[in-house]
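In the form predicted alone, a lone chain appears below as structure tokens.
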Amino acid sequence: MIKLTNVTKTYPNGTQALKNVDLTINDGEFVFIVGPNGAGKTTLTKLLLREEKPTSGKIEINGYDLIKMKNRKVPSLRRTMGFVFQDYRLFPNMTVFENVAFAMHVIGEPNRIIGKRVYKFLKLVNLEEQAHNYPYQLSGGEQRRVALARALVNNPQIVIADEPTSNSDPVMAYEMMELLKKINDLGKTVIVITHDIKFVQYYDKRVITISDGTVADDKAGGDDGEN
């Protein structure tokens, strides 16, 4: 579960990107997050990940308070989350393969398990023929489900998507959505950040509206964009 206790961040030049901010995320719930350049999304993200503290509140996620907590359980909170960057953040030297691994190498797992984890992951995404191929190989779209493999091969209990859909043709900005759904499908906890309103509308899921710091607006449905 993630949440949010009148969360306040403010940043030293004055700007106050978040006030007040109560939420309530449930596991196995798909959320999309939605709102205008500026109100707040990046900094709620990187919140979440612990990259920034709050000035005032309280988060707990997966049972851990991130005010409280020591900088070295930081890696420990991350393994409970899996994030698909907007910019992906491949490594281009590395194969396919080699990039999902990566994220099981970071954490000690033994070669015997990441082969077979890695596998099934990038059959998944339907990318176990592209394994042994390099990021500069694929297009944009399969470089997405490559970030998205290996933001699930760790097992995390929450999935966030930071802006998913953009820059791919209509069919694979589909295909990530519709990936994005048998994840939650199968329990997890997803999270998507996006502008892109016609998959909000399409897809009958919670849609929190984030503007100018605050929460404008929360409810079930995807009838709504960022007005």
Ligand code: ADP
Second form
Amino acid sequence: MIKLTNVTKTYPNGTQALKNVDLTINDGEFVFIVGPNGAGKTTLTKLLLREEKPTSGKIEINGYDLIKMKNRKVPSLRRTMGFVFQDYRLFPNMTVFENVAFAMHVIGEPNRIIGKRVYKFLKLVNLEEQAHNYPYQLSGGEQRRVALARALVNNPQIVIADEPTSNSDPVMAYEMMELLKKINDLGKTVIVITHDIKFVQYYDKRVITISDGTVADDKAGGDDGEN
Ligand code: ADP
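Since we've got the form predicted alone here, give me the form predicted together with adenosine-5'-diphosphate (ADP) too.
Every chain and every other molecule in the complex is listed next, the one we just looked at coming first.
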């Protein structure tokens, strides 16, 4: 569960990026976060990953208190979340397989379980056949799917995707959204940060609108609880 209570973030230059935000996202929800540029969406994700701390307020994620927690606990918190960055952040000199396996090596998983698990997630994102290709040999949509497999491979409870349909053609964007929905159907909390209002309307899920640092709107999805 993600719970923000009265969260304010003021940057050192005085910019108030978030103002008194209250927000709860329960396990297993599918949530869109929308809002214009400068609204505070990136700041919100930085707080969730604890790249930044709020100026005031309280943030709890998967049982961790992000204000009180020691820095050495941050990796454990981040392991409960999978993040798909807008620019994928793949290693160009590693194959698809190695890029996904890397996330498991980092946390010290033994080799004997890595291969099996990597293939399981490459299969989920339909990339088994490209396992030995390098990122430059893949389309943008395929690279993003590698990033998604990498975000999932350590079995996080929460998956956050930042603009997962940007720079995609409509077919690619639809495939990506369907994958995120499938991941939600597997029981994960999925948070999609997007400008793509078409998809937001199509999926009829919860939509949180951030505007000028506040939650301007929070609309429940029509199919909540059923998927
Ligand atoms: P979004 O992701 O919705 O575009 P951001 O969270 O990036 O919004 O930005 C929210 C506000 O905070 C904007 O006014 C932005 O200029 C400001 N901001 C973001 N990061 C910083 C920073 N490191 N220092 C100062 N101001 C920042």
